[in-house]
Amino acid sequence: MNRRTMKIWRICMLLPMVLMFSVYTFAQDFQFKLSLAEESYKDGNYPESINRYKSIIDSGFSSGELYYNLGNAYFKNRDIKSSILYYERAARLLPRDENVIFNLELARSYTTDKISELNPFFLKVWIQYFRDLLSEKAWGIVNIISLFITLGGMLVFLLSGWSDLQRWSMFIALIALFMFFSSLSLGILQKQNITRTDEAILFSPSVMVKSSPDEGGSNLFILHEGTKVKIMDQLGDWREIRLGDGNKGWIRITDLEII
């Protein structure tokens, strides 16, 4: 073995050592923040708490854990927008969590706008149902699992001289080719939901709702901090914004703060 293919080689055994070093060193590295974090949050040091969770998340790792304890420490600090925007963060990614949904709920309570929320259409109640009934990542290992079955499933049809295992095999394959397709759209639905850009909290005090994206359309309704909204369009550093209960109008972009 010549100079340089021993040179190779030793790359190549440092290389996953190297890896599994930095990868370790992250680990340290995110959990010794972490605990930082919440030692401030549990000696009441609200504001030094949400600046360590902040630089967790502007380091790049985020979770739905993280942004319900971001939510806590804002919701202590008695900033109820901030601490709204970040519980809507942490329902995306932990949409059954019951500690999630009752913080959330609680915040909203503290807003000055009360809206009430038209009752959307039910098919689109039971797909959003079994959407959050898994994370995206567990979606996907149903999915693996479901494609795995069906081609066990196949193979056993295919190969098996027996009539009574040929339709076990083949039923129990077709169940899990729906599966597989059914984990495939709501899994991508989870992911669509959780990196969708059309849905906001107003952070400004109040704001003019406009009936047109310029100064000099017509006044329609005020908002208060911490609504949410939906965006429907914009046109320039405006935003046509629609409330739960089906009312519409323009505000600037400057004013929301994309969930």
Second form
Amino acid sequence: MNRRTMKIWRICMLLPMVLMFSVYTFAQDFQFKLSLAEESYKDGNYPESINRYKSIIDSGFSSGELYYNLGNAYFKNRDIKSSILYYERAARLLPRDENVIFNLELARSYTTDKISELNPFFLKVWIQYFRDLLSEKAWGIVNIISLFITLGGMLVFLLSGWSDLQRWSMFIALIALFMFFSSLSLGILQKQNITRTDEAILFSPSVMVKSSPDEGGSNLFILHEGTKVKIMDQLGDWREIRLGDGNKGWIRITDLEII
Amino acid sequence: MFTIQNKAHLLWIPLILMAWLIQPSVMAQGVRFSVDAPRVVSVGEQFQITWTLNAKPSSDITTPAISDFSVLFGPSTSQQQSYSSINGKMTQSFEMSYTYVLQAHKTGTFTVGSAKIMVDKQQYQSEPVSIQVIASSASSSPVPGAQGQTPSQGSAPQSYSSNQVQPDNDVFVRVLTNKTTAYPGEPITVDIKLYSRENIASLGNAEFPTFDGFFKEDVDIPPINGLVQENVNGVVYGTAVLKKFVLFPQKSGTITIDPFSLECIIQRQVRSSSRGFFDDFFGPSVESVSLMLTSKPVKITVKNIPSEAKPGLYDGAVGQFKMQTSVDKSNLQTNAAATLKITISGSGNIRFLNVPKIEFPAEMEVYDPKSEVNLNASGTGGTKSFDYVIIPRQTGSFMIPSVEFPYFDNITGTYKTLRSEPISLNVEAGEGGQVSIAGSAPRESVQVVGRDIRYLKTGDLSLKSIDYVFFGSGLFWFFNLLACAAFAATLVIRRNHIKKYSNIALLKNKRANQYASKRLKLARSYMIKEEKEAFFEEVSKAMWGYLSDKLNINVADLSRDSAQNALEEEGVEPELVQSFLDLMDTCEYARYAPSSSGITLSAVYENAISLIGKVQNALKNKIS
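Moving from the form predicted alone, what structure would you give for the form predicted in complex with the partner chain?
Following is the full complex, with the preceding chain placed first.
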């Protein structure tokens, strides 16, 4: 081995270490910021706590837990609409988290509009149930593992001459194949769910919902801040929204905050 | 006529007797010895100073030396005595007054010392008075108050003039506030004051400001009894506070208090060109003039209470406060009521204070508090108390946590919070009612006391890049492709190996019959030539070679036992294997002992062909 290749080897060995170290200091920095935000929350200084959590999000990092904590700080600061927004964001990343669901329900009970949700189609409920069993990351890992098992089982089936082993490997491969396709589809659904931009929280104190996307449209109903709406269509800076009870109308994008 | 007079004399006797009897009760009422003098006079003005005693003196008055003023007249004494009978009870009042008429000569503030008098062998002293003397103004009209007249008293002939006279500098009203800037809720004292240099006959309709933007509270003032001298820009006016209010601003911004207007009838001397005899005799003739007095509007700037650093429990209290909490008893019995009293005192919007929030232990029954407001005379402060009635239902020791009362201090402009000490209560079992003791108590469902959000998630919050989604990411596809590649690679490598391996075996299998039949053909030619040794060698080779090819075992590795095992493993019948092997043994034997008899070449040849065919069939069946 000559000196040149030695040098390349050294760089190759050092690079991951440098990377790991920088990731570590990154994590340390965040841990410090998080503890400061938590401290402010404990002291009842909620605006300071909000600022600290938001500074972490502004630096490009987030998690469901972080959104949840920020929602809590907003709630304590009596900013219900913002707390609902962040609880909704947390609920997407942590679909089964009991605390997130509880706090979101509590925050919703403080909003003015009480909307009775229509009963969704049972199949949709089932699919959502299965989708929310795992996070997108977990679905991805399940997908990879099941692919490995499927292909491994197929290999054993194809290459072994022993008939009992062949039968079992075929069986396992088929189950894994089923898992592969279900995790693939549920993972795609989950990814769509967390990256969707067609749901929003109303941020204006009260908004008149119009029948058409212009100021001249006739007034349909009044919504108040904190209400969750689904965006169905858009035209300029107007958005067609639908409520949980099926009512539809047009409002301006400036009245909304996308989840 | 005479008789009547006589009878009148007789009537006096019981009256005098009664007066003598009542005498001690008058004494018991308390002696008051007071002095009355104007506070402000101008140079050259005549004024009175009067000492008044409400009892019969036992000595003469000792007046102080009056050096700063010249005494024009005095002392003049006057006595007043009155009897009254109320519900058959006789009372007598006695008043004695000593009056000097003085004149001031120089400006400044002068003090007239205290006078002394003896009543019933006891000495009484009056308060000293200070009198301010100011330079005289151009107008020398007498100040009505100086004569001690009440405005409504007028003895001169009256002639009302129908035309209203514009108010001038001699009579005006003012709306006076003690501050012009305030925070919402901060009390502002408002005096409505009348200033006059004229004789006031009577006051007419008054129109008070509406005080929009304020909460108004009336303050009780004593009835107007004479005017009080006051110096306004060097002019002495008789003044009277007509009305007093305390205002609490309700909103921020600049609020204007509407003008106050008052109809006032004054008396003026009529200056007639011909002063007749009667004028001098009856005094100057006086005309009544009706004036409409209007005050200037007053502007109050109401500042915003800062919203930053506002305590969470803040509930609108503005001022300076103190708080006290107390429980009437700290050792309680179950089902017996106790009272928690919170008293907030100080200056500010006392009346509007809300009850501070208290977290009572859930085991206690608490009734809505009863509140009581006591304002002081000025209306800007006082105390407000809240009484909570609590009835403990469980035994044990409980803690009423500290009560927090945040307020806005309008002087420092900051929020302050009062905190009381926590109160510990010890509850013992009382009579009546059920007392539950821990352990034997019937289980209760958890009482929901309040609703609050769940607490923060702590520790590592597993932060990741905001747009990062693992599913469908490069890493995800990398792993999936890795799985496929590994599968394909393994399959290809294994397949090639198998192919190579299986090709040789197949070839050999196919060749086996050819080789065997070739050798058997050769053997047949030897059989015809009767070359026994060569014949057996070929048959033996044909059979061994056949097995080697068919079973895919090297000839070198092939033995009688391994061949037998291999054949039986392939499922060939043992008898067939045995006869096959027997024939091979026979051939081996015959090769090395050719002379042995009893073995015909043709029989061996036929046997070999049939056995190879049978094994061929057996192996074929197995494969298919």
